[in-house]
Amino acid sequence: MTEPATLEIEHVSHHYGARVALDDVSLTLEPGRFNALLGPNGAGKSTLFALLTRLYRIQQGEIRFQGASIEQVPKRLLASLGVVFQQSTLDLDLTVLQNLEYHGALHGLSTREIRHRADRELSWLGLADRKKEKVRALNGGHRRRVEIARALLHKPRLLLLDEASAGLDIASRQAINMAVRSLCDERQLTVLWATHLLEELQPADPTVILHQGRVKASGTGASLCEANHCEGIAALFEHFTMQGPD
């Protein structure tokens, strides 16, 4: 089996003019793990993804991927990687299956192999009836579903999810977190899941509280709770986020 894959941030900064995005930011995600990244709305967590993903190019820090700089190997970074951002960019007016495909091709997969992958994600995620019906008919639930797919497509080692149950209901959330964790249990996948919902959290996940681009802590939701005397992630949560600026 592959090892899971590794990713290390080393005093990462940014910003946007004179406005601090990200402040000196350190964290390392445990391999073959659900890692969460919790913060408010602001904290941060898009600037951080924009950065992994290199929309952004990095103003101050590191970030390494298997041990090398993500700056030196980006090839071999996009194509280890998965990634569901907050705003949706499927096509909908495509079929599920053809936004599978435009996917699979940028990523030099023949046809055959992109549907033979293709039926497999869908059928994993309860979508295996609708690939060939328009995106644009789908509920919320459904695409995010569909975008999971997609990111698997290539088979990536890491995992990222921007808010990827925002706008959803209880059960359309519940349903997709569960599913990714699976994949960490099954594939070894390293995953990143960025939100501001305490219940998308298990207090054994491997945790960073964001709050004004800064790190307030960092470990397992129990074990920040019993260091820092609180009685549960809530408590936690606003523990940290309710602190003004150090």
The other form holds:
Amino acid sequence: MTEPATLEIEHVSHHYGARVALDDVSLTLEPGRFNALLGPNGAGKSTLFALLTRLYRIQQGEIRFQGASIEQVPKRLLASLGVVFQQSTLDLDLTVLQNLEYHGALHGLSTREIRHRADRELSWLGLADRKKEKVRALNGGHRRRVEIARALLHKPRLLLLDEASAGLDIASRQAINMAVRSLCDERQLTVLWATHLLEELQPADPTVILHQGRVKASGTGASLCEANHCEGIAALFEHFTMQGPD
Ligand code: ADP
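Give me the form predicted in complex with ligand ADP now, not the form predicted on its own.
And the full complex, kicking off with our chain again.
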């Protein structure tokens, strides 16, 4: 079996003009695990995602995928990366399957392969019978599942999700969270799950707390709580995010 993918972010800073969005951020994902990136709005999560997906050029620092700088191996990175962005990027007037076909074609998959893989991903996400419907007819939770199916179509090894369950009801949020967790166990995917919602984390998750563009803490939620004498993740989050700038 292939080893799970590795990702290291080292001393990354990013500025929008005079505004500092990321300030000397370093973190290493645990391969094959559900890694949580926890931060309030404005923490810098989306900026980090934009760098990881090469939407923005790295201004300072280095990001390494499988040990190589992503600037040296952009094609290898993009072929191995599945992404669910905060804002939906589905075409509402295409069917579920057409959205997946479009994505598969961009990754150079044959129509036969795309249909085969689409059936597989839509089935385990409980959407097999919706594939011929326009995305517009689906509720928010189902649209998110389609985005996950699409992100998995080219068999990525690293899955990035930016506030993937934002705006959904609790049941849909939990279902999507559990579905993504199962990918780590069943497919050895390395997952980076960015959120501001504490209830999406489990105590054993490798967790990074990002606030005002800086890494405030990293470790499992449980170990961070113990080290900082906090009762739970909520207290921990408050401990690190109620502080002003250093
Ligand atoms: P998060 O995803 O955690 O909410 P962002 O990465 O969106 O955080 O934002 C980090 C900081 O950078 C915020 O202060 C935000 O206002 C600022 N920012 C984000 N995008 C831009 C942009 N395109 N231009 C200027 N400032 C930006």
